[in-house]
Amino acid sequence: MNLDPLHLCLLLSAALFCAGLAGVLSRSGAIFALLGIELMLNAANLNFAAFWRHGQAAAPDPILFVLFSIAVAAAEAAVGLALVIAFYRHRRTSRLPAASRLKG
């Protein structure tokens, strides 16, 4: 079975996405949920880069999407960690089920 680089990248991306999804769904800690979301975003970035390399290398659009997605992921990590720290200071826990008490 001979796989080309596109298929290998897509298989790796699918494995990363599944690992991230499993981390989000199976853990109740907020930090692990953020790590799972980051893995899923990295899987999407790998797909963008793989299709960019497989298709027209002259079109810069997919790489611009990747750079934008990396910037959004960095902002999400910063805001998410700030919220987790504020929640931990208030409730002394970072478990996600305890956050349901914050509903107004």
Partner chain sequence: MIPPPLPVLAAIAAAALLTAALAMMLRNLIHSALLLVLTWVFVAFFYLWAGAPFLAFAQVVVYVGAISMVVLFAVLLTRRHDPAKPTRPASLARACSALAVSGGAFAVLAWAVLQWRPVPGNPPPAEPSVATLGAALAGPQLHALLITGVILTATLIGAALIASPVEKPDSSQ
The other form holds:
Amino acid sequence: MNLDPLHLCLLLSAALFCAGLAGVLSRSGAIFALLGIELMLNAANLNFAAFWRHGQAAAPDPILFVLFSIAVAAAEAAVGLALVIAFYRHRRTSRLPAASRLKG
Amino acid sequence: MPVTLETFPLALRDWLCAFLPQEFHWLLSGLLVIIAILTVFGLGFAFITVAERKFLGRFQNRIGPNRVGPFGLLQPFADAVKALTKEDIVPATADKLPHFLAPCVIVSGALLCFAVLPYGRHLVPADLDAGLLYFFAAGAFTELAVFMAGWSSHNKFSLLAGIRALAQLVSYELPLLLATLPAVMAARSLNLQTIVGSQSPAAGLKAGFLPNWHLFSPWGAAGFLIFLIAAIAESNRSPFDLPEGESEIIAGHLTEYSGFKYALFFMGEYFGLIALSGFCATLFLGGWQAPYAALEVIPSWVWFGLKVAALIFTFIWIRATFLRLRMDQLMRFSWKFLLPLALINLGTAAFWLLTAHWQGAWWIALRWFAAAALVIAPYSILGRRLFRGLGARTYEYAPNN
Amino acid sequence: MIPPPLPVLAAIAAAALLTAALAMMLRNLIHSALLLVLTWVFVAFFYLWAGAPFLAFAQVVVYVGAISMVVLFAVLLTRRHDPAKPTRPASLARACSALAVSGGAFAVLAWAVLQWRPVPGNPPPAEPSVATLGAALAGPQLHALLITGVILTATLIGAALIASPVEKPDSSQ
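Got the form predicted alone; could you also share the form predicted together with the partner chain?
Okay, now the whole complex, with that chain kicking things off.
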């Protein structure tokens, strides 16, 4: 079988996504989970760029979508880490199992 | 193209390229650009260190280095020999790989910044469409390097320096970026060569006699000052040298570095300083343009060098003049003063650009007055708020006058 | 002159995957974060390879310049005693099941990707200039840009509010 560059791009993105998924699922540190989620977001962005490069889209819309996605990822990281810090202030830990109660 | 002083560097490159077959021209010309940047700015770094020590000496009423070579000019080479022959000490508990990589990252990040600066009318190594964004992307590695150095040294002072550096560099990156945006709005491009072109003297002089640089407009002056302050903070220089702070945290992230790695950190910081000066000259001081069309007999790259040298002299002057800030003052200054001013400056620039068609003496006077008011009013209001509740300083054991 | 794109892509992919996998396996959180920064840089290289330099620079500015800083800062603030303290997987069973789930997900995705046959399409699109991107942002995508701006402002204020210390009612009075 012959591998198209697009195949390689999509496989790369799938592999990155699954690496992030494995990281999120196997650890219970909140910051580590955030890192894994960022990696998964990046993998999704890769797909947009790959389809733009090899697909039929002539307009730069996929690129703009990735730009927005990067901006939202930055917002997500900021809020997520603020939550981690606020949580740490209450419980002196940043591990997720400690966050099973809603009452502070 | 006739060979003049203006095109001399290009002619030299073409002459050297002619020795090789056609297929290797792209490789050789690329290598030549890299060699030129490394040589010019490597020597620039060496002599800026001498200049800094000499000038600081003058500012502090002493002589400065004067033993090695005429007027102490060979001092940097003696320093280099010293740094190279010193023992390279790595702490036993240090995180070896980040500890080794940190000085490399800081130097290479700073060197990457040089790739997009327009040094002359025809001298720009990489004329990127998004040159401004590239510059900030390449500059992003400095913060990482300082953090890596501070964290991997496994030393309380270094770790403090790492935290301080992270907080400081993130806070001052924002005003730095926002201060450059009005220049982008004026040029309608992120390409640095286009930004230089938008300040050409051919488009007429500002207010009749000032060069057509962004510095000489209300938003440009404000942006220039904000950029200058944020640039000092970004390059970790006094009065914003908290990460180093040799009198409080013993040179911070540099505590556990010695010999050549220590010299590499200095090289990286000075490269960053030169790159930021060149960037500042490009955005606000007309880049390689001569101030007046009549002065264009002097080649453009000489003008660029002169502007960078003037900016670096300003940085040295500021270092000799101001005291180091405290951490809370540093953060408050960035978030409550510089950042709002930079945001308001965007509005000022928008007003200035939208009123570009106003004609007649009264309208032009109104335009200048309104723009100046938009700059000065927030400055005085925010400045008062910054110092609210602070009276004259009193000393416990000194008599108050 | 310019190397053929496929080996370059393969090299970028290998480097990105290697750093990402190492980052997810290491026990030291700071090492993971630093390695993940490298992954983000390689993703930026991928954007360069795909012919979207604007995207690559934006990726480096946001991820290396901002997100990594915030992550490292949070790590230092929440690990008071020893920032190098290792974080283990919660248990061996959990690590195995995580690997199995992600391996399964990858198998499904890879199968789907390999099923697809390339259709002979248009030639690759021209590199979009910054001016095109700007025109699209200020024209058809204007509301998306504005909404993103509102979201970013709201999250900035929200993050500052969440992370600022709670003023407890003063018990001493």
